[in-house]
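Next comes just one chain, in structure tokens: the form predicted alone.
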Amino acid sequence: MSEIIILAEVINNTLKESTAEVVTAALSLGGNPILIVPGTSPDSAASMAATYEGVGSVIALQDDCFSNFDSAAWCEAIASVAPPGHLLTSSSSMGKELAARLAVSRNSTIIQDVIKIEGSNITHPIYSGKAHETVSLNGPSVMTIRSNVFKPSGNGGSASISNVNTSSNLRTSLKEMVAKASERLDVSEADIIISGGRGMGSPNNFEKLYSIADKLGAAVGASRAAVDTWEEIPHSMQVGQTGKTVNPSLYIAVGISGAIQHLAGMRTSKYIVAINKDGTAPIFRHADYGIIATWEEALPILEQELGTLLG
């Protein structure tokens, strides 16, 4: 099944009231829709999005490019966060100016000014508005919902929130994800996990987390897809479904794309970091934390800035 995600509208961190609008017409499609956040502190607008009813998990994506708005820049950070499916956003001349471009990116069918969704039916206005057309979808689209059509969504919603950072400072994100660790968990006793799985490239690389898990008193762990690639990688450190469930306070999962087996051995976990190059890995929608970033990249500094928050 195709996600369906709606992007909203932010100005200066705060959520505009046309999201909600834009929720209830990304339900008429079915399912429970991802809705992203974008800003360059986007917790507070993320919270409110987190109640609107129907909304299956929310994005909080920070980038410092959300401080001014350059299409361009915008939808580069969303599109590498927005998984494939139908994208929906307010019809605003900025919503509708980053729609065409997030349609190019993702290959998509764009349909501007939606004023109707009756299933895979959607009716907009052509011939500036003298006429309506109804289109059916077949694949996936990018969508524009025209302002004070669609009822807004209640807010009797509670869903999970994952912060994904996106900024291409990445000493500066990965102190902000400690930071935000150290408010949620007393990490003098916290017990740890880092576990690795095929986006680490290769098991001698495992070395990098025993690294750090030495250091950290942490214990190392694996994915399914890591122990099955390499014979190296011993089932004794599978965690999943089909491996060990566990439920430490802080689980560091690097280079996992996050399958619903992996997801089922840790998704109790207190505090989840991922890290992970591919920003639409579902791994980040289970995640408090996330950072877009190679292991090569992140791993190091990761491993001092946990250092100093540890002692």
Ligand SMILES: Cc1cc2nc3c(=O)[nH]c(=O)nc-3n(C[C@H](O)[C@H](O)[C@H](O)COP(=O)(O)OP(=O)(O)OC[C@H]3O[C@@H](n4cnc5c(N)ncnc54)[C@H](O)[C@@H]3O)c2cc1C
Contents of the next structure:
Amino acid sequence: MSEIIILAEVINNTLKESTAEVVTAALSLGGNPILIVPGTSPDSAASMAATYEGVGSVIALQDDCFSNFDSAAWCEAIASVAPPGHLLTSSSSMGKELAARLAVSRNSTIIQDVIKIEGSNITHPIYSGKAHETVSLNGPSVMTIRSNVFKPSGNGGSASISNVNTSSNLRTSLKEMVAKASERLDVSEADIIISGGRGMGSPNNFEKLYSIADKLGAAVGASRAAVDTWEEIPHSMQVGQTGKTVNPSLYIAVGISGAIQHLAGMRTSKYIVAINKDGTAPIFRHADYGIIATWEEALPILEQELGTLLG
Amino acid sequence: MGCLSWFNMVEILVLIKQVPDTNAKIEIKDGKADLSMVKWITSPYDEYALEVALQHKEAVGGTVTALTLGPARCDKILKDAKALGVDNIARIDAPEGYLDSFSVQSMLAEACNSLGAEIIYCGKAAADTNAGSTGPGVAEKLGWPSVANVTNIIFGESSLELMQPSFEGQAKIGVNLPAVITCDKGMGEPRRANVKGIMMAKRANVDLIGVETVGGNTSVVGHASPPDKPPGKSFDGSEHVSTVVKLLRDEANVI
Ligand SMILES: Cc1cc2nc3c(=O)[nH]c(=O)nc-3n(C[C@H](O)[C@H](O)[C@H](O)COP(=O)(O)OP(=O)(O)OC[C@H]3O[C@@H](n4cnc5c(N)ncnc54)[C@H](O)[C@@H]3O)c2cc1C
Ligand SMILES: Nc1ncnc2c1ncn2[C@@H]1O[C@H](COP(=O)(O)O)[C@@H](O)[C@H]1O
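Right, the form predicted alone is done, so what does the form predicted together with this ligand look like?
Then the entire complex follows, led off by the chain already shown.
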């Protein structure tokens, strides 16, 4: 049976939940799944990964290079232990960069953001989700798996773990962390996002979005018009064609018209709520639940209702 | 810039791709995307890459070459790049239609090599593939380091200091040349061409770069429009917010 290699997503030696979804995607390809868990001390992440159902074996890959992200060094370390076969990982921005390198080092093609696997037919969105492309594989490939699409694998498994040490050279150096990540959740990490657009009127009004986000455990995003108009709204919050692509369970768009380039970043959200005072705004054509109202009227009620519901 | 810098001209290469206008509707005809009616543009992040490449030259000297892989229609974006001030424009001739990452990256890497590139800038992701594969892939092919999604750069003679968002915040990264950098928005708005630039670009020649055609290991089965969402529910007035909250809990199960 051919080997299927799953590369776990591990950040600071912590296993990311997205890995469980990659396991499910890998199992659908058929083959003997081997899970690689990279880290500077990967043991606890590896024991957790070993419980994913269907995984044949786990390689705990220790290398000091995993202290800082450097795609060349990480690729070298992983390539040295990954047997031939399809290789799958999560489609985070790190995952995509690393996978692109791994594909070249394995003389194969990379398919990013996979949403469907049917035999050797692989489907992924292109043109910012305006079309889906299905390609057929003529050999081993490397794929990244879009989050929130495949069901996470259960954790009743008990795969065997082997330990491997490598020492790869970092080709880039981390000089300093210039700004600490805000305490707030990043939109690319969040399962619920509430975003504000130019209709919010001023950056101060984003406070309203933050307090609702706190209730929901959500991240706050923004349209490009908001980012471009107000210095206080950083580009890291921008969702869309030239911002981040997100795929949360719930996306709440407030004072956002729904331009095609904004939709490009969020149209695959499982549920979309739109709050906009203009009933003809294009966002309503994509919303599961639309509320035609100003945010001034709607947000206080939303906050209060969520307070009652979620405490 | 020291008086010796001409002595040590850095070969700056910028990869640009022609893509359908991001406003274009993608029609599917006979199971394939029909691009015959779309307007073609330079992929938005590649405009940032071009801006960075020009700023690199302005900071330490050097030569900027813009390179694309594609059919003759792509000469348009090369001429647009020329109008902005790049020194050379070059194209690898490739037929219309699907090429997988393996063939694109192999051919681009070979051309980068033959052009003597020492630093390669490209977009963080193309607006058609949305992949973000090409920069790191070409770097791996060349055996070079790469840094992705860069938002700011301090240019040195043989090294760069880059700002990059990381999972812990903003990181300042150092890298020695040669390297591949994929560009995010951040280095200021891309400049616009002036009349003199546009006139000059009209007469400019596109260098055709001969590289061996490399086959890929995937083929396209077809394209499809994303499945339509069932029509949503719309409510007029803020008094319905509580209904929506209930639906989110009971129907959608997302809160
Ligand atoms: C190459 C390119 C890339 C782009 N990339 C992106 C991208 O990544 N992300 C992105 O978002 N855009 C992007 N854009 C821009 C995009 O085309 C739109 O201009 C932008 O999304 C509009 O932002 P907006 O909806 O916040 O603003 P507007 O279009 O101005 O809409 C504001 C909305 O708020 C509503 N409103 C006003 N007041 C209130 C109120 N009190 N209560 C409730 N609603 C109110 C209005 O009815 C209106 O619908 C890109 C454009 C180009 C050309
Ligand atoms: N055919 C091409 N010709 C020139 N540059 C390209 C080509 N394909 C991709 N690139 C460059 O690589 C970047 C990322 O592309 P992609 O990996 O397809 O998302 C683009 O923004 C371009 O800078």
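In this text, the rigid core denotes the largest set of C-alpha atoms whose superposition between the two forms falls within 1.5 Å. Every value quoted in this text rests on a predicted model; they were computed, and no experiment measured them. Positions refer to the first chain, counted from 1.
Asks: Is Ala222 one of the residues whose Cα moves 2 Å or more between these two forms, with the core superposed?
Replies: Ala222 C-alpha, core-superposed: shift of 2 Å or more.
Asks: For Leu250, is the C-alpha shift between these two forms 2 Å or more after core superposition?
Replies: For Leu250, whose C-alpha is compared between these two forms after core superposition, the shift is 2 Å or more.
Asks: When the rigid core is used for the superposition, does Leu102 move between these two forms (threshold: C-alpha shift of 2 Å or more)?
Replies: Result for Leu102: no, shift under 2 Å.
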